[in-house]
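Shown next as structure tokens: one chain only, the form predicted on its own.
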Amino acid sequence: MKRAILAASWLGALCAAHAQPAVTAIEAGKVLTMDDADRVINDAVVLIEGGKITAIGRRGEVEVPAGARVIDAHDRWLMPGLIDCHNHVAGSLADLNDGVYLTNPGLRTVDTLTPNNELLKNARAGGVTTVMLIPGSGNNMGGFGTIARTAGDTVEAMTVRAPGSLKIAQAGNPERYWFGVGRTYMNWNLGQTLAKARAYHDSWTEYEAAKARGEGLAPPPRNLVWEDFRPLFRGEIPVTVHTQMYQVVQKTITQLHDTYGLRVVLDHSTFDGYRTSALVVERDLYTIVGPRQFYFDRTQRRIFGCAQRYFENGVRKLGFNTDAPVVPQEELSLQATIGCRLGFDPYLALKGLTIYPARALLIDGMVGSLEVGKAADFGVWTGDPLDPRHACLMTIVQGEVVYDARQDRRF
């Protein structure tokens, strides 16, 4: 009897499997794309298969497979879903020390992932997709970041790439650790880890070389400390950089970008640390700013966005942060709208949301955009985003529904 019972559950489950459609379309008022035409669509159509964009264009020019399951969104608006490079709710740091050291090389925060937490709950309901889960700032290296998605119900689910990214904060913090210690100190000794960490890839590097072309070079002793930073030096990784102030900012460009080839995420950015604009724009760094959104310039006894001074100075990849849980995850969207407010461009601040952050922590080729072959990842909004009269409606991850306003509304 009750190997008839599991056995009937077990087709039940089978069949209901196979009759959950393939194919999903989403009809949707207005779509922003954010692709580099920047095609904003009108009466839209958008299919997914298999957790990914199979289509998109207007209605009567993509057309809908008979059976699909159709969500209406034709008075919403559809957008990719919003990127976080800064992080701290996706895992639970009480259970990362990274404040042994004033460098902690060998921490990582993807053995700190919880997923379908509380707080990852919020970030969904605010149209909130993919974060960056990174150590906190209170030393100069505080480890290995994760870019994780805010849903899924196992760790490898969730992960999109570990390691993320190095987190590195140059100011701002970590004078306060222990003793207490000023930024020659600091940068002297951040210094110095970054060289053994670069020396370790140089040799590993050669080696590779040497054994490629057929050479019996020994190979050299593996250190599992310095193993993450091989893909860091390679450029196939960013360092997302906790910093803030010009003197700070002029610091990681100069000692990061420069003196160790890394490819930087200029993170925070906030205070006067747009003076440095020369540089960065020379440099075609990523500038994400947050969470404090303004500055008071007392040389010229004025308020300025920090976004807006940026783009002023010529800098163009632009972005925002929320430090959740110092301003919530949902909330990402409104740090975009508080620089609005203070002169910066609407369309360029939801380009900070999506393809810019997405850019800037390499990960543009699945998410960040809507595309044909992307990760289905985005949000249906009641209208703007950046109008904080409207809400998000439905969070949809890989082509699954993960918040629905209508059946668990949380704002």
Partner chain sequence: MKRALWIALGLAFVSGVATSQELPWPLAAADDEPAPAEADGADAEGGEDAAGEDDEDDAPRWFALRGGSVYQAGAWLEGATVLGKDGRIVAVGTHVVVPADAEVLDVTGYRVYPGLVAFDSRGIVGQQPGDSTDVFGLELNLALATGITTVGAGSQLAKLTWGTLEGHDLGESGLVRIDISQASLRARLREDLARVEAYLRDSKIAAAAKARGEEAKEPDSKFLRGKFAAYRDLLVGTKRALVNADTAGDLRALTRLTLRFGFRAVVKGAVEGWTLPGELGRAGISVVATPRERREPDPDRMAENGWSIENAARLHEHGVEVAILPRSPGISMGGLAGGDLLTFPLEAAFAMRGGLSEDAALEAITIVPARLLGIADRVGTLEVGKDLDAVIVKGDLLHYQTLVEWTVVNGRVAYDKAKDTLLQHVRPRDGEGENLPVPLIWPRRGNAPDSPPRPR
Contents of the next structure:
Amino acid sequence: MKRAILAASWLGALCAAHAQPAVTAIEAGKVLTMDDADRVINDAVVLIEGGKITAIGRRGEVEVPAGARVIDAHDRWLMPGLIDCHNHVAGSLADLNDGVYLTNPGLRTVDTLTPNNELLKNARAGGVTTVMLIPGSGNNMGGFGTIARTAGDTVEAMTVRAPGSLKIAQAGNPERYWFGVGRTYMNWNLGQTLAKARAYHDSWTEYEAAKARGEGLAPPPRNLVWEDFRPLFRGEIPVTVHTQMYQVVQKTITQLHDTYGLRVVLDHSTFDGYRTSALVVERDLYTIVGPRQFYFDRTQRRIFGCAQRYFENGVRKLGFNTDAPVVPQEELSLQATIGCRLGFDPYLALKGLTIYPARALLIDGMVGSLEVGKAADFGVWTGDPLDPRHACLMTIVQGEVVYDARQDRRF
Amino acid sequence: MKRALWIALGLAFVSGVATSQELPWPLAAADDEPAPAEADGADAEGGEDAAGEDDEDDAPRWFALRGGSVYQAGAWLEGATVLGKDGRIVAVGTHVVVPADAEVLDVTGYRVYPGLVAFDSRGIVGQQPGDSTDVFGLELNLALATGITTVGAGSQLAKLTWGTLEGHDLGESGLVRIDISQASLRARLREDLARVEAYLRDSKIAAAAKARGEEAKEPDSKFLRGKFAAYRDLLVGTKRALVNADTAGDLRALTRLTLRFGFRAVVKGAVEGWTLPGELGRAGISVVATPRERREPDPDRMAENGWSIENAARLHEHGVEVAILPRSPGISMGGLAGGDLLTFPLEAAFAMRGGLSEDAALEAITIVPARLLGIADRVGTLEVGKDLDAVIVKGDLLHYQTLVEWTVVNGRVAYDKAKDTLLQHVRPRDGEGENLPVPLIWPRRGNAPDSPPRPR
Amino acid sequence: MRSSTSLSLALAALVCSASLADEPELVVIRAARVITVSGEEFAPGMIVAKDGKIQAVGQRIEVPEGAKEFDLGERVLMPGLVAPRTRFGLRGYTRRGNQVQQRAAIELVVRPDAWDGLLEAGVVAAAVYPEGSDLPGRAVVVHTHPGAPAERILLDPGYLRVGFDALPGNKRTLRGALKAAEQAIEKEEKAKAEWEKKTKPDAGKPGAAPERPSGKRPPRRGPRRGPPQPPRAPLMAGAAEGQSSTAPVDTTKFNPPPIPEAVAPFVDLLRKDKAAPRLFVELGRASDLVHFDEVCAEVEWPQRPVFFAPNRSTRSIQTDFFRVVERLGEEQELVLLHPAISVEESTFVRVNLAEELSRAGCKVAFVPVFDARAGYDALLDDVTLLVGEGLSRDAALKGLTLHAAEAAGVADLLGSLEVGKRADFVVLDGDPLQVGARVEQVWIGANKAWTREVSR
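Output block for the form predicted in complex with its partner chain, input the form predicted on its own:
Starting with the chain above, the whole complex follows.
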């Protein structure tokens, strides 16, 4: 009964949003912009028009146009929508991991995107607005992931970018593909696939250069399997690497980054992966920690927060992931909470939930911080988003209310 | 005697007031002085020693937490002292006189909460705690580091005493496990309870008749063994029932049973409890809830269903006693955090997210589970007469950055963050742990020289 | 190789038994260095032995006439090593529960070369223990001298083994054994009081001769104890009702009720009888010591138990006994250990337990990790490495000899080079605590029992 009402009211909200004036103004008690200036604006006003932020500043400094729809959140915190670089629930879980081969360069998760599934609704309740839907780690190369909004009624409306990244699982799961699959074979096989992909990319780059020079070279044969690798090698999309433990993370860095020149995002990076910190710092890579958040270091009988351990050793581009459904998507902020419980700095942790993952995924031009021109993706929180006692009351994606706890409280 | 001196020394260092000049040296010197040489000197000395030892054994063990903000039923007693004698609290207040030979922990600037009580646990104490707990176990250590001082473990109860079995085993919990997960089981239970009820009624009638001087036949009590004995305890109110139930249907069936037979029940789970909180409250049912326990709603059902983060709050509003327990009542070292006893207080914080008040959230991890386990007279609050079990933290226990500084069990420091490697390096306590941060080396214990000694 | 060794050993056995049969033999042995272990080291040093026992040891001793002289040249001489816990030479089976009446001696393998593996590693005596958990029986101490097994027995029965490793059953069995003994004592006291009342109405008045329990132990049955026995009594004391009717009743003397064999050792222990066995408590982890102390809180042992504090398993170097170092040191316990650097449980934090224990005041003795030839071959080197990590030379040497002999219960016979003890020693090619030191000869009873076939 309640659900029916809720669904109706939610639809109503959407319709209302369409019918309403072009400008929405949100009056907030505190706005965590997460921008480069690290501005935190108290008693702020944010203007939204056409799904984008058009103005942001202190009340009085920003003029609210007459007739604007005003959302009163004067005792709330505004926080950019949280971004998870490692999600499996935006698509159908049954198709988590198609393992045709040990490396599957042609597969794409965009084919599995499932708008408005229950887990996505929960995600919105956790203030999560953007996720990277990637294949599982049952084989070394699961295919291309999709950057998706947690809201949107169609695949097109959800999709931020497809392909979003290439999913590679360096080790620690693909071994299950078949017996006899160990690290040496996996790395060799992965290298073979990448070599083929690069050869394809190189042949086309050569052809394009020749064409630009006006030389009449015959085009190489087109192969859709390798087509998505071209933006990958051009550095236009990253590679999301399931990698953890010292040796494996090292291999990821040297093989994928050094040898193949890929834009590596170290995903998981847990256990004692932090011992690679020096290598990570040298190459300025993004490290997205989770779903494990601590490592029991048996050499010292200490519990180390993984994020803090990276930070202590110089790594600054740190984020958090849930590997949802391993940790429910709506608990993304809790991942950072645990990191902070074990020593990490809360403000940096908030950046690790927003702007750092946005940069890692190369979508920071659109989302990740509350700045003029960026998408109006944010959560309205009752307080510190890292504190489990506070909740996200309202989630807005591209200017539209996609979750309202007053109507359908989920988390 | 020597031990007394050491305690005195410890006291001096801890309190930080006494200087070396103020140490009770004369006392020590008098003890160490050799007995005067007499013909029967040896005997006299032996006698003295024996007496001295007896004194030591009989002397009460005083322990005081001094200067902290002490949590007392929703209020803070500032700058107060909690004094314990032989592990029990004998005084709480701002003007408590601490005996000179007490071990004192100065907690000025810290908050003192009652020790946390986990309604259930796995792997922290032994299956038969008194006989098989590893009192130096890692899990026990970690539970103490979370502030837990008492646990239920299956049907057993135990205090988390570190390195000692004194006061460890609390015996069995006063809970009778019943199963209502299937209609047939419920029917059987109903029959059994009715049988015990009839017996109780008949014996009451017989007793009344006897009191009137009439001849009366006592009902046959032979069947009152095993489950029937347990059911009798339920019906006379000396024990509570423990039930696993999550759905509104099961919960409603339980309320019908408790109302019909008049017994009290503790429900573990009650994920859909928020859909019928009033019914549960009226039926005298208590709940051990996990605020984040998911149960995705079935939209095809007409009634409200599924999980709600507001579950604990809604139940509490309707007078249901609510205890909080994480999803996994163990402690895992795998690195996935936030769902087990290692972050026990955070689970209470999630209940607050759902609307539970701070006091109710604190009670849900202290006195309420103590009450449900039948040990509220021993643990759960800092009151005179109860065990001196305390968690000492800087700031708010339910804040995510708060780590336990000390845990006290039975008037003994069972965990000290600055002295235990586990979490020492996380926001180290002022003035302690200078060697931090810790490098990636293999430390050595003992005083090993650099190279093996060579023979002459 | 092995067969030729055994052959030579057999020959040596023939030779020495022949010489033993002759007139008292005086032997003088000189070496570049003589390590007595209990006292000083002499360089050069010499030993005078008569009838296989040490008559004198020192730097320069007048050589008695007619003595056989041996000059070991540059070699070093020290007491023979003792294996305080081994299964060499035993074919037995595993027992559970209270089996204190069992003796490892009856399981000894009758084979001359049974202990060759030990002998060749410099071990002259070995305590062979009965296998099992709880109370599996009594050990037997043999010397490794090749000869007929019957002649080799130094002590039978030896220590009483207690398997005590975190199993609730261990604790129950030990508790039961103690309780049964208490009941037996109580019963006897009651019987005696009754008998006194019957026969001597004036008994108990001042001046009555004090009872000496050790001298008047009641008869009991056992393979090596007491005269022919009445029918078998049940194992539990409480069940042994009345006196045997077959034995003639002497009313002038008090006939105590028979004490069942399975109860007798603990009765002796509780009465602090000189004949009482020493307990040999095998712990699994530090917590077990706390459990043991709890069971035995009221008991005052005639001799402190020997504790075996092994690593967590033969495949693991984990230990948590560093947590009870203080407790063990306080009582100056005799603790058996694996001669290896361990790591703190569930960490890689290194700990030299032997060094920590000996610094705390314990006597330490060593048991190889592997109870096999390879384990004993490496024993000296393993201990040498511990010395490199900080263990004192004195503790290391005693741990191999004197303390090991004490643990086995034969310290009055061997373990150090002292006047009156057996002339059992080993001859090494250098200092025993230098890596690579090799045992070249083993002397038992002042006779060369084994010589390494050296190819220099």
